[in-house]
Every structure is written in structure tokens, then in C-alpha cells.
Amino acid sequence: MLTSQVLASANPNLQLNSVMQNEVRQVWFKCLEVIRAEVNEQSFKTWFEPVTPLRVSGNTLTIQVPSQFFYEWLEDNYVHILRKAIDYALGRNGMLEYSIVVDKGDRKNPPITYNVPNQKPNISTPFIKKPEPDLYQSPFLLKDLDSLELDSYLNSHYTFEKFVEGDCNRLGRSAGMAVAQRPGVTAFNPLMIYGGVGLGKTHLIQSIGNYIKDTQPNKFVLYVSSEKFTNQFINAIKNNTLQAFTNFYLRVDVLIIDDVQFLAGKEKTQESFFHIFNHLHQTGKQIIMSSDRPPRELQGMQDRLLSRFKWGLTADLQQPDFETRIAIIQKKLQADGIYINDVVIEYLAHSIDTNVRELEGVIVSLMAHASLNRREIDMELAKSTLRNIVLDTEKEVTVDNIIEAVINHFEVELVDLKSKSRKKETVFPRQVAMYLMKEFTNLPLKSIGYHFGGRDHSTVIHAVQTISDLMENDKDVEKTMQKLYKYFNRTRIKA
């Protein structure tokens, strides 16, 4: 068997790489002389034993720590200590780099890490390793962390005071709040928001991001879609600049993600942002995601990362009631100056029921009609845009069509449907448009209700179950339901 020696004379760069360890060893026994004298036994098993020096170059000594915990303890505790080190091994121009340890690796994966200089030199000696140029550059390319105010891309119109509470949200914007007093700090870390669309995931977390800027702007909070981190991935393998993308990530106090649901099958993304993840929790930093779904209904993720997107809190937020969605009306009416009546904002109100979005949407093209029309907004011109924009998408069956069919078919008035007359010619044709209501459309029973008069959610449950029991009983009730379900173009199915 070839002895080292032989291998190294046989081998170039076996031998430089062997002189360059022996270097390497010696600076750093130099140093421990020096720390040996200034600490105590126990201090120096615990904190100075575990550390492995990796290289000298020029005058710069590289030395692996096996945590940030660990790197920070001694830049906050033995500094100066290594300060004296240093000197003594290097001179008084040497200098000192930190190499944590950010994952361990195991037998197929060798150890992630990332350098940093050393923070808090002697001011009257050089002691801090100035990184190279694009070791934090900056993924988004458009500024890095030496500018003196980074970008957080949080849009500033999201705010608590612009997000309207109701018990569709509460929790989520509770925890928001929580979280956004004091990162890193409470129990809701990771914080975790899902919800469908246009539900107000965005804006609740960047109004965390908005919050914490304002009051803590020694933080450095960072919003980005998980469509973004993505390419920003794929860019740093092409353009091979993984580390800094890696370090610019670790560096971060607040990092928001949105839609975090699109990582899912991208393997080396999500392995990527599994250790940026691991460091920033460990470190005390917070992390806020969003996603359209609960982390257990997830498909397509790292059993891990899914193991710690539950660590922290997950809250929803569903599709706004009735009240909450007044309130979105009123308050969007407010900051743009317009003046609405009560009624007819009710009427938006129970006719859009799906999402936030929709519903802001709907608002501002009723604005937009109003001032291209210069005319007030009324019920004619609300009705008449919702069902320019909301309902001619997909032909619905709308309030308004089974109105029109009951009267016309029942040779009723609507005075009628909606009076609290009980005579049998009026009872029976409004329990026949509510069961239709019911049918057609996703109205709760509430708001079915609210358009026969204001009738509560019990009579409209009364008239659904009536209806239904006479249409498997009386062959006339039976016919009578089967024309007006031909009049909307649909046949009716019998359980």
C-alpha cells in the first residue's frame, strides 16, 4: 500500500493541498495558544475545540463554526480574545472568516454552508474580511444589501388599517397582528395563511411586511412570490452564482412568501428553500407564507418541508359573510370619496358572495359607470352592471330571471312576492322562487331571504322543504317546477 508521503510526491496537487493544511494547522495552533491563556478549561472545550480551520489565504484565516448560534456566541462573547489571536498568528493585518455549518449533510451530501466575515473588529486595526463583490448580490438584480435601504417589494397600499376583520378572517388577522408586533418572537413562527382566491391572502401578509417596516426598520423584510424565488433559482445554477443567491436569503429577518403551493415537484427549489428555511427558523428570524390550500392537502412536497410548515400556526380565511362584505363596500367607498345608498349597497352585498376580489372589482366598474354616464349610482345602474360583468360570464341563472319567471308564470306582482300577505296564490308562488333561489343560485339563506321582504333564513328553509315535498308527491306541483326549469334551459334530476 502506497504510504501518503508517496502519493503526495506522485501527486502535485496532493502535495500543495497537504502543504496548505499544514498552514492552515499551524496558524490556527498559534491562535489557540493565544486563547488557551485567556479563557478557562471548560470555555475552551466548549467553544473553541469544536472549531475546524479550513484555509489560510493571503492574510486571511477561514475558520468552520457548527451553527449560527454557535458563530454568534463567539462574536459576542470572545472577540476580542480572537482579535489577540489573530494578531499574534497573522500580524496585525490579519483577518478572520467564519464558514457556518447550515446543514450537517449526511453520506451522500456533504455539508451546506456559508461565510461571513467577523463583525466587530479592533477599529484601530483591519480585522473584517471584505466579502467579494456579489457574495450577497442581490437575486432581484436591482439592489444589493451594501445599498443603504433595501427593497423589501411590499407594496404599500396593503395595510391592517385597509383590511377589513370579520369572523371570516379573524384568526388569521389576529396571528397577523401578533406576528407583526413581534417577529421571530411568538409561537406563530412559521406563520402559515391559506385561503381561495381573492380572499385577501396578499394583502394580509404584506400588511404584516408594511407593519414591520414601519416599526422595526432595522429589519430587513423581504416579499416574494414563489414563482419569483423559483427563477431566481434556475438563474443562480445557470449564472453559478448559487451561493449568493443563498446568502442574500440568509440574511433576511422577515421573509414572505406567497402562493408557496407552486413549489410544489420543483425537488432542488424546494431542497433550496428547505435549508434557507432550517436558518432563518433556527436564528429566531420569522417566516410568513400564503398558500390556496392547508399544508396536509398539499400535493407534490417534501415530506419534511411540509413537517414544518405545520410547526408554526395555519389559519384560513373564507369566503366573507354577509356584514363583512357591507363593511368591504363601505370602507372602499369611504377612501375613494363616493357616496352610496344603504340599499343598494345591500344588494351588492348579497348578490356577490364569492370572494373580495370579485366584489372590489365589481365596485370599481360601478364607479367607472357612474362617471363615464355622469350619473348617480342607483339600483338601475347596479343591477344593470352586475349583470354586464358578474353573470353574463357563465349564463347563470340569476335573482332577477327567477323573479321574472315566477311572476310571469304565476301571473303574480312582485309587491306581492314580497308583501306579508299568506293567501295560497301569493304563499305558494314566493316558496316556488325561493326553492329556485336556492337551486340556481349559491345565495346563503339569509340573503334568499332578504329579496321576498327580508324573511329570515327559517321561512326560506320552510318554503325549500315544502316545495321539495310536493314535488315528489303532487304530479301538478311536479309539471308546474318542470316548465320553469325549461324556461332557464335546465331539466331537473330526481335523486
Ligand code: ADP
Contents of the next structure:
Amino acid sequence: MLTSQVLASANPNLQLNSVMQNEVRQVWFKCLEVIRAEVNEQSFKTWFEPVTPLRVSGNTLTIQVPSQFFYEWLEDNYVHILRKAIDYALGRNGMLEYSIVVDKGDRKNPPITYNVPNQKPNISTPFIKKPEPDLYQSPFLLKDLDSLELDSYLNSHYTFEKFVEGDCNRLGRSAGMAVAQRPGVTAFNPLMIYGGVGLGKTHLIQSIGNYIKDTQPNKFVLYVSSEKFTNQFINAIKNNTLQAFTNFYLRVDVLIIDDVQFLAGKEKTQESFFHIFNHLHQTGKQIIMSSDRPPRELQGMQDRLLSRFKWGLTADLQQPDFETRIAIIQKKLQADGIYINDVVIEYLAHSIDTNVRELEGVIVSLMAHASLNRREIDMELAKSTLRNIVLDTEKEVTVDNIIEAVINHFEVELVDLKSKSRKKETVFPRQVAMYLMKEFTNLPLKSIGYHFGGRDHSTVIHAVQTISDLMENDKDVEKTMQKLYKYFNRTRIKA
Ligand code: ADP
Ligand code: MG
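Starting from the form predicted alone shown above, please give the structure in the form predicted together with the ligand.
First the chain shown before, then all remaining chains and molecules of the complex.
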């Protein structure tokens, strides 16, 4: 397996000047002399004539071979002879590198190749081009590389158990389950899940990843959005770490890449993805993708990439039908330990038929209203909440209703919010309130400080910073803020 040994580079530049061409030919010619003496005529024709010497750079000779299989055959059967040949042509420190043709290209597209050092684990050293340690550095921004290197970037909340099955998603879900149970082995490789916004693509593909992580912990599962992938790629180019970037991805056993429509029109990123895709696929690794539209409608995507997408299985997620919507609402409520009358559930399921995210949004909003106003979720509240969602998007969030919401939510007193108290139970709600004012109103910092006992603007800045940091790093705070945010999000004027 060469997964960890690949030194990637796309499209070796074939336009060598003639001096260099001469040199490389001569080196290869010397190699052939040795090889010819060692192998029979038939093998020579089959395995060495098709090889094209590409370049000599430093003490490394790069040869182009027509396929992965070809490369593996050479390494398995002729590595000693090649060593001898390189010794003769370039000396003991000489090295050999393969450039493997992955795709021959066509009139419009140049061929795609990638480079691997000639390398056999049991062959003695100078031949082995030892990759430098940072050649595998993860492109994910990590504080502690070693411990986080194999992070999957999965959200453990997304599981099959929580994914409600219905006619709308049956094929995708069962294909997903099949892949989860036997990654890389089924015919569903790649597995492409497509569907409109909020219909559960991310949830489903992450469920597959979580399932594999639970059942086969030795597999390196990686979830990445196409946007993140693109940014990493751009950074890798900028920082000259493209090899490390590629190497990192070639180590993955299960690659989950979300929203591939985002790659449309990004040719270089696509090329890089194409290369990683091919390598992973060829070595039996599982690829799972999502897209907001079927592959045939992905414009700005290279044909050869599109044709790869069709190798496996493409399944769509559709809008949930009424029964599934009921089941989703029930599941959601059950998870949060909340009871709502069936009549209300039906009302909601009838009223929101766009997508699951919207449905969830309404439920969260309902729960927020119920807890902020300390009342049960009944028909009246459901109706008024829905009415708010539909009609009240124009209503502005005021200082007073932010304070009111914070007081209700945290069960604190107004006087404490306005006091100089440094008690934790007071400081946190106060900071939340400042944060919300900064977020939802156009008030200058000084005015925000005014509402809290005349604090200066640096205190407000500190509060805003603290809360936004906590939202990033503390799940509980994030949850709290989400609730408050949802509550206001529905009623605030869009900035
Ligand atoms: P997409 O990626 O297609 O835009 P998401 O996967 O982000 O959609 O789903 C939106 C929300 O709806 C998520 O919170 C997800 O958990 C929920 N959801 C979607 N489909 C289902 C389902 N079948 N069962 C339970 N929850 C679902
Ligand atoms: Mg998504």
C-alpha cells in the first residue's frame, strides 16, 4: 500500500528543455542497460519499454508509468533490479520516483499523474526517500497536532438512531447503513446523497461516519465540508504545503465531503480532489459525498469528476411527507424531554412542509417561547409562535425585551444586572444581555453600557468577546445562546 508514501504533484511539467531531456534520456538509457542484462526479452518489452523517463532533479530520477497496477508490479517484482540500475546510473545516493498516470486526459484536459517514491518497506535505506515529518501535517488548524491529528470532525449528535426514516429518505438511509456496515466494500462507492436545503444530507452522511467510528475504531474517518477543503487547498498552495495536504487526505479510510456543489467552478481544487478521489477509490477506501442537486445538474464541474461520481450510488432525499414530519417532531420532543399534545403536533406538521431544518427551528422557537414565558406548549402558543415566525419578522428587538428575556431565562433580578456585582450568577447573564444588544440593536457600545449601570465601552467589548468565545468553545453556552438567539432571530430586523 502506498497511501502514506505518496508525494503528490499534479501534472508534471513535460516541457523540459532539450539539455535536460538529453540528460534524463541518458540516465534512463544507463538504467536500461542494467535492466536488459537482468530480465528476459518478454519482461523487458512488457514492463520497461512503456516507461517514460520524465526528469532528473538532484539525484532523483522520475519515470512515468501508465497505471497504478504497473507501478505496483514494478515495485513487487523488479525493485532490486531497479536499485541496481539506479546505483549504476546515479550512484548510491540516487533515488527513483514514479509518476503514475491516473487519468490519461483528453483534448481538453491534461493527464493527471501523481508521484510516489520507489519504496519497499524491507529494502535498505538510501533508496528509501524518507518523507519529512511535516509532509503529513494535517491541513486542519490544530493546536496539538499529535493528539488531534485523527480527529474526524464529526458531530456525535448525528446518528442513524436520530435520523427518522420515511419514504422521503429510505433509499439514502439504507444505502448509508450498508456503507456504514461495510465501508469500501459495497458497490456504493462513492455514495452520493443529494437533496435540497435542510433535508438531512449532513445528518445522514455524518451518521455513516459516526457509525463506522463506533464499530471500526481503527479506521480513519474524516468529515470535511467542500468549503473547508477548498480553503485548505488554497492555503496549501499559498504556504507551499501541497504535498502535506495531499498526503494527509490520502491517509483517510472514509472520506466524507459535504456540499460538493461548492467545488463548482473551482478547477484547481477539483483537480486536487479528483486525484485524492482516485487514489482512495483505487485503494478500496470509502468516499461519501453530498450535494444540493443531482450530479447531472452540477455545472462548472469537470466531466471526468462527474463521471467518477456516478461510479457508485446516487440517492436523493426528498421533502418529508406528513407522517414523517410527525415522527420527526415527536423524536425531537422526546429527545428534549418535552411533552406536547398530539393535536398541536399535527397542527405543526400540517403547517410546516418545507424542510426538516425549518420544522426543527419552529420547535426550538416554541420551546424557547414556552420557557421564556413559563407556559406550556399548547395550541394557542403554537399558533402565535407560527404567526410570529411568518409575520413578525419586522418587529424590532428592543433593549427592554432583551433584558426581559435574559431575566426570565436566567431567573435573575434587574437590579443585579444593573449593579456592580461580580458574582458569577450575575456577570454571565449581564454579559449575555450585552452581547445580544450588540448583536440585535444598532446601539453604540457606550449606550449598551449605560443600560447596565453605566459601564464603559471596554467592559461591553470584553463581554461581547467573552460570550462569542464561549459560544465557540462551550457546548452549554452555545445551547443557551441558540435558544435566546432563536427567540429573537424570528423577530429581529435583518441587518
Ligand atoms: P442539509 O445538510 O440537507 O441541509 P441537515 O442534515 O443539516 O440538512 O438537516 C437539518 C436539520 O434537520 C438537522 O438538525 C437534522 O438533524 C434534521 N433532520 C433532517 N432530516 C432528519 C430526519 N430524517 N430525522 C431527524 N432529523 C432530521
Ligand atoms: Mg448540510
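Owing to the predicted nature of the structure, the values given are computational and were not obtained by experimental measurement. Numbering follows the first chain given and starts at 1. We call the rigid core whatever largest set of C-alpha positions still superposes within 1.5 Å between the two forms.
Rigid core superposed, CA of residue 200 - does it shift 2 Å or more between the two forms?
No.
Residue 80: after superposing the rigid core, is there a C-alpha shift of 2 Å or more between the two forms?
Shift at residue 80: 2 Å or more after core fit.
Compare the position of the CA of residue 300 between the two forms after a rigid core fit and state whether the shift reaches 2 Å.
No, the C-alpha moves less than 2 Å.
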